[in-house]
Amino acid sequence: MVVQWMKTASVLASVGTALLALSGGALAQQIDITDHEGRPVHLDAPAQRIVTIPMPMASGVIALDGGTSKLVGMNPLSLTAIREGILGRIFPAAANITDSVTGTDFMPNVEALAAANPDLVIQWGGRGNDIVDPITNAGLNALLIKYGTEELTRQYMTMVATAIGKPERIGPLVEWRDKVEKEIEAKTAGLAAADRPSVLYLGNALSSITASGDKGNYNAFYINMVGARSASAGLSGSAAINKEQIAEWNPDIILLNAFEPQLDVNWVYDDPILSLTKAAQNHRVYKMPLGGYRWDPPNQESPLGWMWLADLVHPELFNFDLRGEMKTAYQTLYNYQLTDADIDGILWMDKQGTATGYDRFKAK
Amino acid sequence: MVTYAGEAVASPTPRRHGRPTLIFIGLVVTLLASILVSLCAGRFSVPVDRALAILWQGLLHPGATPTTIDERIVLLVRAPRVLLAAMAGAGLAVAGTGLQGVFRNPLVSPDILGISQGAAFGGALAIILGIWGLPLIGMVFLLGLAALVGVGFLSRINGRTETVTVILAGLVVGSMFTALVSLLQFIADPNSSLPAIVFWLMGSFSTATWERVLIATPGLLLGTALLWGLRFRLNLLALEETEARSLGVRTEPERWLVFLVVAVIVGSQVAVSGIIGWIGIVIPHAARLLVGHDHRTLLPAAVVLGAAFMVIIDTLARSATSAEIPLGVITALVGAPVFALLLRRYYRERKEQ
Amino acid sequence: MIGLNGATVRFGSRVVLETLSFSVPVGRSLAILGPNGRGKTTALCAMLGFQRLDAGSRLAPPIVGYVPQTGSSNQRLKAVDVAVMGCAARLGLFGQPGPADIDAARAALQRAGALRFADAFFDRLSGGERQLVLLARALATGSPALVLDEPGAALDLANQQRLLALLDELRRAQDKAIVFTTHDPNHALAAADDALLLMPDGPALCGPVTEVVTPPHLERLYSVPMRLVELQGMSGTPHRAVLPAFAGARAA
């Protein structure tokens, strides 16, 4: 274990100082951490009171921590996502803590960040001095992380379950992530293009519908590695696109994002055009799922959403028995029995329970 | 009776209809090429003839249910996306036209009166509270017409009106809902509601169906026919108060009837399509170089012209590339410089006059 | 018949007319006289309706022929096209002009003497045509009142002469109640029968020209030395002209 968390820890070379302390054990458990813009980050001792101004990490310090009593702030969004998703029923505590230390667009309020009197706080890195610059005149602790690829997830990870003192839970959750990645590569990597169906994730869909390309995004990481291709890749970023596009494109199978709580299967059942694709004839249209966070983008869930995809685009190939590794997943992050109708729910069974190839998640 | 040289001659045939009759002829031929390109035209790939054949298909049979994917992507997708685009285009271009010929103004536009502001803030009000379809554009609507009660609201001062103090209070009200649709994108979810507002308020016909095409004939429709029906109460609305009043116009409700038109008009076309900026200025000044600045037939000009530009942009931003491009990028890039022109020259003719 | 009624209007405290009453039959020609700033403008928009008045009334038709100095229209129009508008109180709002109303509109030109450029665009015409298409729309507007705002203003001595010939073959077929303001007294002299003088000191003076348009009286008005001169005219009969006797280098 220890080993594992080594390897993640190579790019976080001073995180070392954090061991030492450790086993210095007489000394405070001092930890020094650098971020992902290269700052310093100091800690006199294992971080008590954090607040999350990025939405993921509010559930990701929840997950790391196993509870919620270090999270003392968060994005208004994540709190939502708690509120409705099973987080909250899982955590019903969560459902009080403040939210008012930042707006949606992650300008912190420093008023209400100073009344949550936070040890830490972690905030977006890249983009911008602006909403950085409030927390640290504040004389407040910043910790910066960047979004986008699994290697950085690890990495901020990393540095958030090193600062709140718990080194010890992020070791088998990168360790996991690495094994179900190297799993589903080892069927993969072989794959000759002709077996690859295309996919296409759609990032937003009920007013203008969107889709990106490969670099940089997520989500093609993930689809590219259960041995599919985005259909969306020639795109430079994210670009809206018409259902002309989709069309033409002709996806195998079709994503739709959780982000959208009104957005389900029948909007591409029903649609005119949607509704003669491939994916739309051959019943595999999905929306992501949405457990502890949506399973679009990268967060502690991750390895789900990879087998549940791999599960769907290789049959084949992959026979996860998703809702075991579900429970136990459950039972590791948030130390939380997952009964069967939590897994419908976050599976979206109700909706999509008839599409090609989810009978294999139904509850034996 | 003083008498001149050449009074006395009985007065030449006018010929005031041989060469603006030679300017329609290719306006429309222009407007049903660009439909007809722009039917045959997109990202997936139809064959013209095939196209053809289908929209041929589709007028002979308006009823039957198209089941293949290139017949529904030409009837189902195109076709009302085309048709929205032209209407939206016609639409703008008229109002523009009417308003600058009110204003005696050829710079202002129908943002001017802060009803595309006002609809766009009842639109992404609607994306906010997640509103959409119908009620969506019942919003868009309400909102536009409560802007233009604000500005009436405002800037009547005694009782009277005066043209200055419209466009003050519609600038004052356009900046007001301006405001308040950044507050709306402050508070949304950035995940999920933003972009979609931002991306509604760029304005596209990406989202056209016949459903939309049917809710905005009718208030574009019976815009630009009231427009049209005032086509000679224009020319009188764009002289000077005074001059307009001594002639039997009665300036101010006729001139609130206009914005009144102009709302319904803006509205509509906000509710299916967002906000299009710079039609409504670019047009008109086209149409009035080429057919003069008579409304009995700078109004049809401006409708044949308006359609056809919107229709050709529009083609061209969805099917240039794979992503569509947002149609306010290009009508900015087209429009800026021409607006950039147009006041140069009014200006210099100002100072020469 | 136009005219005011006792008419009396105050911008603030100040006074700018005070229970001023005229009236112009048909057949007959007024021109309203005095300096800048004595309340000509505010009379004539007063007869209009433009001028809210403090007291008193207003006698006018429904439409009066009104000719304003210069044309405000910016929007490139046919000089038929101006003319036409004179049309616009008989079409009502949605009413269109048709082949009857453009041919009134030809007749009105042809009255005004501007027919030859009806084709032409108004905003290239010179400010002595203009006046002209002015005065043709007022003429189709079918009024029996005409009003015109300080005709030949702003016009060169053959325009002004031109201009007051016309007004004065108007005057003569006696189908109009005409009133013009003016600061020249010889237009008056020119082309009118009656003349109002605003005076400064006092009440305002009204009668027929030759009565009232006298030396001593534009004196007052004007505060100006004024001489009266006979001259031959050109077609041999004797003009009357009132002259100022400035002040200056040559002056006797």
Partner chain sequence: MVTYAGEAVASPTPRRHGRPTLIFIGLVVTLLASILVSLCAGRFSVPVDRALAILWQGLLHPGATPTTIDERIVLLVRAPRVLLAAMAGAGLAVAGTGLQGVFRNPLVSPDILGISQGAAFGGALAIILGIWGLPLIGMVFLLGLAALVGVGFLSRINGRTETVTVILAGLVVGSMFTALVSLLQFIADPNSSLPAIVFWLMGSFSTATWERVLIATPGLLLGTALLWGLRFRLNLLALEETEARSLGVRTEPERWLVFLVVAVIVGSQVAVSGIIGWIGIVIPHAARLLVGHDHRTLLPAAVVLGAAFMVIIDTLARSATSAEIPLGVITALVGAPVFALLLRRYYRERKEQ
Contents of the next structure:
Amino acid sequence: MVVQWMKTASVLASVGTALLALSGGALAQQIDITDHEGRPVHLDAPAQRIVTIPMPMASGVIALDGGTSKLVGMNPLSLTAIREGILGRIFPAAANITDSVTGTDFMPNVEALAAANPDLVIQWGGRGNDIVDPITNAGLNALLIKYGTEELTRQYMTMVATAIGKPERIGPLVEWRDKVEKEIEAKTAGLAAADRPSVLYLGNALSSITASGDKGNYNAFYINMVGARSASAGLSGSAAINKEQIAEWNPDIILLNAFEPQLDVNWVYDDPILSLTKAAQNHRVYKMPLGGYRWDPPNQESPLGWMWLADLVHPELFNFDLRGEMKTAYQTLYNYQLTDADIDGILWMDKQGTATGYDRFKAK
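Form predicted together with the partner chain already given; the form predicted alone follows:
A single chain, with no partners or molecules, comes next.
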């Protein structure tokens, strides 16, 4: 699978054919990438000033580059993840990077972009020209990425590693993702439908309640991978739902997003409707962890989220040393040694209540 995927990625990012040319006596590495909309992206040299508009990509650039020096602008929701999570402590300078280059609706602020003076702006692809044209009309270089599947995730990580001149970073990260995915799938592939609990992931809960169907939904991808089934699979795209709909689905497990800092498991347990669901009655309500980025969407830490969920969904099949895996991953991703207190914070150990199975994640 790794070999096949790398062949696909090589079409997108011309790592092996990057041109070397002498420029002013210095060696300049010209980089050519084909982005997810099939657009050619040319860099005379590895990007030194990058703006990221898709939320997970700010932390992705930091992980791939090993620091914050190339990141000059980001989405406001990327900055909240950095400030609320551990990445702001690992890289304190990240908390000072401007978040005025875009709104949370991904619409670029051209004036702020010009002030940031980026070599490359990473923007969502497949979401229309309105959020792209202001970037290209300003004469800025845009790399468009798409989202929603593991294959797309690996591809855009490869594009970004190539763009910053560090293609060697991507191989070990892809191999890690592939290894964990295969290990989990080997244990869940033969499960009967009756042995796959229903899991509901809520992308929003406080101001409104939303859930998503299976198509192009990364949460459904890993819910299915770990041997469960998405309770909201019948929806088309992301849709607003209500508590009565959740009660009708009556999921075995409820996953609360990490995007809403005030959201915790009591939102379910204290509610007169939701407290009657199987998830609440069996104490199987969990808030998604927040590490270098939120573990809900695809990002550089996704395999840790898969292991976390596999342990909770099928404790009879899985017993990952999650704390040990996290320490190894953070050393690789951020050159940082996690402490037990760090891990407790990432996993919300003090906010998960008496969640079933959560004691397996306690420090030994």
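Numbering follows the first chain given and starts at 1. Superpose the two forms; the largest set of C-alphas matching within 1.5 Å is the rigid core. What you are looking at is a predicted structure, and each value in this text was computed from that prediction instead of being measured.
Relative to the superposed core, I209 undergoes a C-alpha shift of no less than 2 Å between these two forms.
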